[in-house]
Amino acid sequence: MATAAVRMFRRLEGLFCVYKPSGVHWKLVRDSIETNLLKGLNATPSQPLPQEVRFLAQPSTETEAPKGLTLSATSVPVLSKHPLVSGPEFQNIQVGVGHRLDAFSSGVLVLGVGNGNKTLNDLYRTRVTRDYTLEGEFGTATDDFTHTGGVVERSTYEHITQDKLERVLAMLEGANQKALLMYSNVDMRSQEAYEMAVQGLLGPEGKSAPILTGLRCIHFQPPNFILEVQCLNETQKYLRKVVHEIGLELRSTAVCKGIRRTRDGLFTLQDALTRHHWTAADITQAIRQYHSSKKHRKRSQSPAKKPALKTSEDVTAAQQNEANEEAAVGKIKKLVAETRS
């Protein structure tokens, strides 16, 4: 019969995410969560000690004359099974870490417990994108692209406008879209490429160079600005370099003041557990929500039954879908032509 700690561990198997604060290494976050999970597992009520039968000598009174040794069968607890002797039931637990964040970045960090580690590996073999917000500042260039690095150059930024910044972002996004098609290893003239483009599944096959799938400015107040980025196969160092290159394209300089991951695949900031909630109970609840949302997605992705008859509204919608698909094909052909030229 499984103990309460084992039953609790089975409920902990799965994925969850936490909010990693800036200035803290991801290994420290993982170790803190492992320690809290071990405390929660070993704090569960333990089973009563098993009993064993022993023959013990009966004590004789002083008034009775010694007549030899008298033994009696007695049930006693097995002290070798006591937690103070054998130690806690769980002494080690493996918590896997997904796409990591460096010490100076913050945001969503996905972790897995138990068989969730295998799910974590399967998740990152798929083409999942991640969202970031990048805080930048014009007018300074440093040796490591951060605002705390050694200053190597200062420049003016009064000539930079939001329209100029938006044009540079559009240029970078277009160049990365071409790279996305190049790394996808799919013939753009095939039916497979068409179906993948319609479903938004075009992406690099295996490991590739970092690719930015989306770039937009959400705040502009010189010298400060904030960018929202969607990307694949990125590192935080690469994102800081992107901010530096944007400054150069605008005939100025720029440094990155902060990086925050707002989404990692299916996990968003709303799902992330803050530091005060890195407890076994809260993590169990988060994993339960992950499993329920996973079941909900499977139901929603199951094919629906086709209607017996088509109404005029259905025919009109089908024609509209065909027109949209033809437009998508035209866009793909245009991108292919630009890629080959």
Contents of the next structure:
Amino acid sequence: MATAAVRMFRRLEGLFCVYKPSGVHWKLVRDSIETNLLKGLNATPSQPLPQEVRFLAQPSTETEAPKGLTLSATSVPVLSKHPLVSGPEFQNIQVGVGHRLDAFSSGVLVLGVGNGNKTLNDLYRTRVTRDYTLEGEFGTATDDFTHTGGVVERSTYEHITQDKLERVLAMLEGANQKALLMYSNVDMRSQEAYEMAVQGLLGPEGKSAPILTGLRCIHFQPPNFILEVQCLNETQKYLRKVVHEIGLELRSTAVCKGIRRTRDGLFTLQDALTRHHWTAADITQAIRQYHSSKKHRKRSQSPAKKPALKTSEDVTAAQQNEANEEAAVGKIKKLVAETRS
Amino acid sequence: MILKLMTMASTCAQLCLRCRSHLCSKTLTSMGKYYAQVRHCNTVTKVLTKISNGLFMWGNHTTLQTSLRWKQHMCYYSDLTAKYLTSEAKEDKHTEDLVRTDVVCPAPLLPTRDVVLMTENQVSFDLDAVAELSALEEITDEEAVGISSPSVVPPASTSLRDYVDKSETLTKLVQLGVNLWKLEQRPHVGSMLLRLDFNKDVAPRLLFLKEVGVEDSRFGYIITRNPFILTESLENLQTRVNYLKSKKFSSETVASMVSRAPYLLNFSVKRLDNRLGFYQQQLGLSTSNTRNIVARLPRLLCGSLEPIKENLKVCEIELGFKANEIQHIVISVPKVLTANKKKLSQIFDFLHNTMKVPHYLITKSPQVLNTKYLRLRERHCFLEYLGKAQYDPTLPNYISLDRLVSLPDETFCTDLALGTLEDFYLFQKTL
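What would the structure be for the form predicted in complex with the partner chain, given that what you showed me was the form predicted on its own?
What follows is the whole complex; the chain from before opens it.
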């Protein structure tokens, strides 16, 4: 018979994403989320203490003949099972982090709880692209490519126009596309390569050099500019280096003022939880959303099924949801299933 | 010792493998007498398995002890029991017992061993034979009552939960709300609590705290934080309370200080005096002001003075506050004295260099130095985005720093930023 805390934990297993603020180490984010989840889990009402029957002797009659000995049977609670003695029910939870974000960057950070960690591993073994927004500034070059590092060089930037920037970005994109083809280990002259390219399946397997699959400028106001990047297997330091190299290509210098991850695989900014929502209740809701969106995706990926089968699938899915989730939400889903069928 | 056991293990291993099938896994608390013989066979085999397991030697002392005590009562066994009875139920003797039992085992146990080695039917046959002896023997009522069931209190354990049901002190402490689980993780505290006697040690001190004015509901919190208040002598506790009262702290203030800083009364009068003197001289505060900040933050009297001296130096040199400004800040927000230096500098840097707030404004609303850096940054950036980041009181549309940091999110959005909470959360995702 699972306790309320264990039932709540079952509902917490899955993936969700948070918005990591800049200036904070990813480990602190993970630790504070684990603390909040533990707080929520241990706040659930605990089981009542088991009772034990003990024979308590009356004090005065111990030395007398046994005929005078009176033992009273009393039912006392077993204190060794009390949470103040045995500790809280949950003492740590496995919260795993997806692709890490260093302290300087901000943005979407995917976390997994319990069984969700296995899904996390699988997710990062497949080829998953990420979206970043890079804010840069012309005129300075620093040692760690950020605007807070030690300045190495200063230069003018009046000669830079948007046209020149676009040309440099196109050149970089071309180079990256070539790298993509090279790392995909397929003979470019074969039919197989063409089919894979058509479906968008060309890409490196496993670890490889960082590749930018998309690069464009969304804002240009010298000295500031903002780039949007889609990339694979990258690190944030590499992206800052890209900004630095763009500055060099334009015969000037550039530093990166901010990196923001707007998408990590299928997790977007929309689903990300801000700091004020890092509580057990909000995280449970986010995980529920993730599970339901996963089911939607599975259904949409199998369009060959007949409509009749589909509705029965809906009904069974709804029934499953009912079983797993709270009564209130279950009722809503029941209503939805009834209106559908 | 362990090596010896290991060699014994190799000899007994084979036997144990066969005997293990007959191990009965019942608990030892409530046992009928007719199981005694079975227990004997099985506990002996259990002893052998314990030897073979080697490492488990030091665990499960309960079974060994209880089995030894059972044997003490059952006097009608072979000379094997005589060997057991001569042994004392002490840890260091256990190894000798086991050595002896192994040496003794081969000879007298052979008959029973043969029984055990035979099929189960034959074992049960033997059981019935012996059961008759024990169950149907009539004993007087005195003997019946005299047989005390062996208590399962282990002589050594890593946790207090084995002792909490038996010890009156621990039971009463749990009822008061003391978190024993947290306390047993501190070294030696668990044994100290076990050794206390409730009526002689704990009760007088709780009564003393009650006299001082501490509420009953706070006892659990105080003992969980500071279990050593139960070992401090009553005269010392009384002297320290008298000292505080002599410094013109009212009794309610003393009560609130003791309940919020559990370690307070463990410090000597000299140390308390030293600290009060330091705050008075270093900060140049009057006596009533010193009393005020100490009453509001009693842990100023508990910790070491070095971090506080460093904080004062930071305020003076790095942040550039004048002496009277520091005085004012400390009187309104005494927590600045115990704040983390790095975080203090970070917040001040953001306030002064990014938000362009001058020193005198920070002194006027010192609560800004007490907030979380992320919170301040989010709110300031939101106001800046909306064009409302104006902190100078002389100009129109002025935002007071106090309200900026102390208001909850919703009020901040509606009153100061004139926007909605959702907008604020959306904006946070663009930072």
